[in-house]
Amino acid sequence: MSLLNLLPHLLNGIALGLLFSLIALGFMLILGLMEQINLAHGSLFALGAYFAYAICGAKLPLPPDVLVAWAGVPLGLRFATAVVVAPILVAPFGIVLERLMRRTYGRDPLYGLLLTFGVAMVLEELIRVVWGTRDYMMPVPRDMSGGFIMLDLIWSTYRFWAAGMAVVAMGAVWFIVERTRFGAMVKAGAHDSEIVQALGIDLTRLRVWVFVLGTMLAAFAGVIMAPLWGIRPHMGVDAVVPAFLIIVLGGVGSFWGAALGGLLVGMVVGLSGAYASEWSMLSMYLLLIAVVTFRARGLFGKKSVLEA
């Protein structure tokens, strides 16, 4: 019975961890190649959620007759459209951010940190200007909402759908990074950018595409997290802090580090929230302290020359 009581919290933690991993992957791609901490990642996450809400809720800036026709489209189709279109709409913001960051490449990382912090503040205020300060709830199709009974327990249907979408997206990222020429160039550029340029690869264009991919991942995560977290202007902060923690926990530049780190954080937050809710957010910081105390480079981080 004790195991049965623990099971829902464990599964909820795994689902949350998969979503955390998805948020962290986009953060990891940009940090791994450019060695820049993108504090605007959370704001891009929030933009994805807001664009998805506008598409699903038929709140688009369209002519009234077109808007009425779109509102009559089944919610399932609108939701599927939001999942695909919202990350595409957020991608240009990532391109602009990458252009702004070019002056910081090769300089003290503090410059990029301050720049992306400023951009994050601007994007958050832009969200407040366009959508206001109130909270929104993103509608989901009937087949994905509600709950179901399994093992005499009630489970959230959408949470499993969200975890499944996260797994698919993570699998796509793994394939791109590990099995394509683009992924090979990204890893090579992160390891030795000078050699990559000497081979005739346009590192500037590569950085743009990495930023686009990272931005779209952040927006996609925002879309599928919106029904769970709700939509509010400062929701990006709730995303970027765990993402940064997961990258450090798993090891900078490691795909499997981000994946496993997200799962660990999700399970720790889920289990601690079930039995000591006041410790739920603090628990992930305690986990980070415990890991880096014994392995400073993270779970899958590369060994430093300073280590014995």
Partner chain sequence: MAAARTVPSFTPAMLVTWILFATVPFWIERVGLYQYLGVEILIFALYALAYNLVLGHAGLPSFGHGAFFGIGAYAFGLAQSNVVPNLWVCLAVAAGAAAIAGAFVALFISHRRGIYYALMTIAFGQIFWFIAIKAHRITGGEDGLLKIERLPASLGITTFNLGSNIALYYFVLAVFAVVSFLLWRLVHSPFGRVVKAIKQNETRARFVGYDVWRYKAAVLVVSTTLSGLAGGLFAMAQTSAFPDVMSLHYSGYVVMMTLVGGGLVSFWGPVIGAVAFFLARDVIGSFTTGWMLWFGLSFVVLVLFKPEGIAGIFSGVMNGRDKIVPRPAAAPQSQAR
Contents of the next structure:
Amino acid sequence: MSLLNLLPHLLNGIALGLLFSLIALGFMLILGLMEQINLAHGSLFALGAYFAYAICGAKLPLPPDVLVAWAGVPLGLRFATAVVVAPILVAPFGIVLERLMRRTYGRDPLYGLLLTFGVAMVLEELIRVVWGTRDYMMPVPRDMSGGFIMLDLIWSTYRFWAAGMAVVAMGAVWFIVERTRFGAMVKAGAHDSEIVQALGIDLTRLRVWVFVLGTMLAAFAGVIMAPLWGIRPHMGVDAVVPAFLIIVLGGVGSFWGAALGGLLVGMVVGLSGAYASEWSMLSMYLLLIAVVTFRARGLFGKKSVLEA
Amino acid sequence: MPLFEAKDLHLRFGDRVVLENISLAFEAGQLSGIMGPNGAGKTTCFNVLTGRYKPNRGQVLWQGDDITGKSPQDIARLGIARSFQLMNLFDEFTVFENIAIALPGTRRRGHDMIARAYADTALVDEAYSILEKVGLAGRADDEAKSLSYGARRALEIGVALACRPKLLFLDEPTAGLGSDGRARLADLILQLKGELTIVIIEHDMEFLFSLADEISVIHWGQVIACGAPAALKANPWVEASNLGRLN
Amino acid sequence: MAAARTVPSFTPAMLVTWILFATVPFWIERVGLYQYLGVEILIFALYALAYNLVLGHAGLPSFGHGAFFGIGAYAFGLAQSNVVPNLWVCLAVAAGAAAIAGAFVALFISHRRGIYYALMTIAFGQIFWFIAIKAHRITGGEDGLLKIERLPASLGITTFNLGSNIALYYFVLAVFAVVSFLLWRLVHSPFGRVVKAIKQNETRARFVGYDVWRYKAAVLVVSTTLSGLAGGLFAMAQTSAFPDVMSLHYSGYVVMMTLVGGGLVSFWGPVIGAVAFFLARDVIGSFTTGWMLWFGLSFVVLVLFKPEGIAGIFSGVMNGRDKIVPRPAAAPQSQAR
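Since the structure above is the form predicted on its own, I would like to see how the form predicted in complex with its partner chain looks, so please show that one next.
Starting with the chain above, the whole complex follows.
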């Protein structure tokens, strides 16, 4: 296979990798900065997708005439609304989850893992109860859908839009964590909650906000992934497992580790897809095991409470 | 030939030098002390001697054999046991089982998945003899985490003794103990002194000077003085170091 | 002379559990349930007991155990059609295949603990699950491996046909009794106590001379072997093998069963959990399709308020002493203290 033939696989892989990075980022925020594992991240991701579908498809619990009027609005506007509103609608779930998790702070991190696993099961089942088990297709505005031709190859337009949105969201997170007072407090809190409290920072509120941010990122990722993956109850697991792997691969506690881990996984999946598309998802597990066998804390990981 | 010898140990964490040129020798049957201010590298030194860290350079010799870089379990099996400054017990086990699990007799049967543990009365007796030595025989059935601080200190030493060591490292055994506890500990150590070789890290100069045959002073990751207690008392460096005047 | 300090080989809780299970076929249909449910419960109780060796006794949170159950199921089916259709051989192959897979995984993860252990087991679990789905030619992919027979149990003198659910139930109960007895002995053997010590304090265990890596690897292999055995029985019960039992969900279910039942504090906790899980599925499931919603909620509540699970709530009743000390045996106590 020539290099040119590999190019689309590589580019698709990078696009996929950026999306993986985005999914992993919200996970990372909660895990790396608060040392809490949120297995329900995938369910929040799925909820984002379902809410976006409900908004775009005008399938909301609202009076019929409002819905009819809403359905008449151009799809582009509805999609844009979904991108903004769906994460906001999911945020309260994150707040509730954080409240539940408070009881596990200071205990073995295993309890956080178990708790969020239970919550993930509950949310997934809730989705089944509300929306049923069938698959939904997320409508995409015409300007963002379809394909275009470049270098004699057909490219999916939406994939690039999605990658672009992922880059914007990641940039925003980077800015918040690295350049704002909020981010500085969060990072300090991760290392020494006593110092943070001594400085008069309200740690309880800080944690809520981190959870809100993490939840909204998950939901946002769910919205922009929905047109690519389709919407089904199981999508949460499909998302959280790669996120998990990316974090371990990149290293717990490292922002760039997560971003790079995501890209790496995307590229490996994309390129291995060129040779054995059936088996491409397997490659990311093999990558993880290869990396972690030789570098116990992943590519950029630091020592953390998780090793206890 | 000394029973245990460390030659020229160096250890770095990243670009920070923690141990620099440490050489120590412990003669069989002697009680040696290591002292020095906080952060001087005493516990790190123990950690290198007992296999927790690998030194970047240097050698550790046991009865003349090179054991540098061996794992903690291999070193323990040679007959070198240690206690910890921050207590390190099997918290959910009873006092009895904390001791019993550490006995070489249990360890040799560790791969047995079907026999019942502690069915061997000789083993149980052995555990009790150690419990008696550290004064905990009456509390054998209590969970380790329910013990008072002083009793946990005693159990900490008991677990190390249960390994049936030839050489015993004690890391600040008096930490947090009142004068009663110290006196009892001194008795225990005197009693053990005849049976095995002991190395103690200690802050309390008086405690150490009354027990030790030989003392090494560690500061800035180096041995700055070494000798019999009487000789060291005259050394101005030693007192200054212990009072934290050298910085 | 101090008395030996051991647990009895047979305990009231053990005998009560066995006897209760032995009566199930007589009344299960009268309470509106069905015989096959009993088979399912027993197999998963066995699986959960095996799993708890890792989670409860060794403190190693495996989130990929479904893989070994599934490997056992496939191995049973494949041995039947490719090796020899003999029950004992096929069950041995099921257990053996899971043991090999477990040993392979143990090579990579036995130096880890806590969340990293969980992460790595998820990764390996997904790999096996993925292979099961994609290796269509061997496993039948998502269509599953069908036409697995319920082989007769030959005991030399006589042979039992396990075609009926009741016969199979009693066969599984016999396996359950043997395995639960052996596990009880294992937990209280020197090996079991060392593993428990490692759970509490890996560092100290190392410094008293235990090769922690080996013990962690060994306990995982024992657990996966028995999980594979349970998987083999399951393949026989449903006369087929599917990849779904290897998925992250099913791996999570066994974690839930074990915890809900109280595996962290009680030897028999996982058995209670398996019973609770299947009763919830069938009883709540008969009212609403979203039974997992309610089971998941109760799991969340238990994790938050009572991590010791059901057995922890009734610890007095269900021999909550299991985790604690071996008490002095009834032998005459002339202790020289």
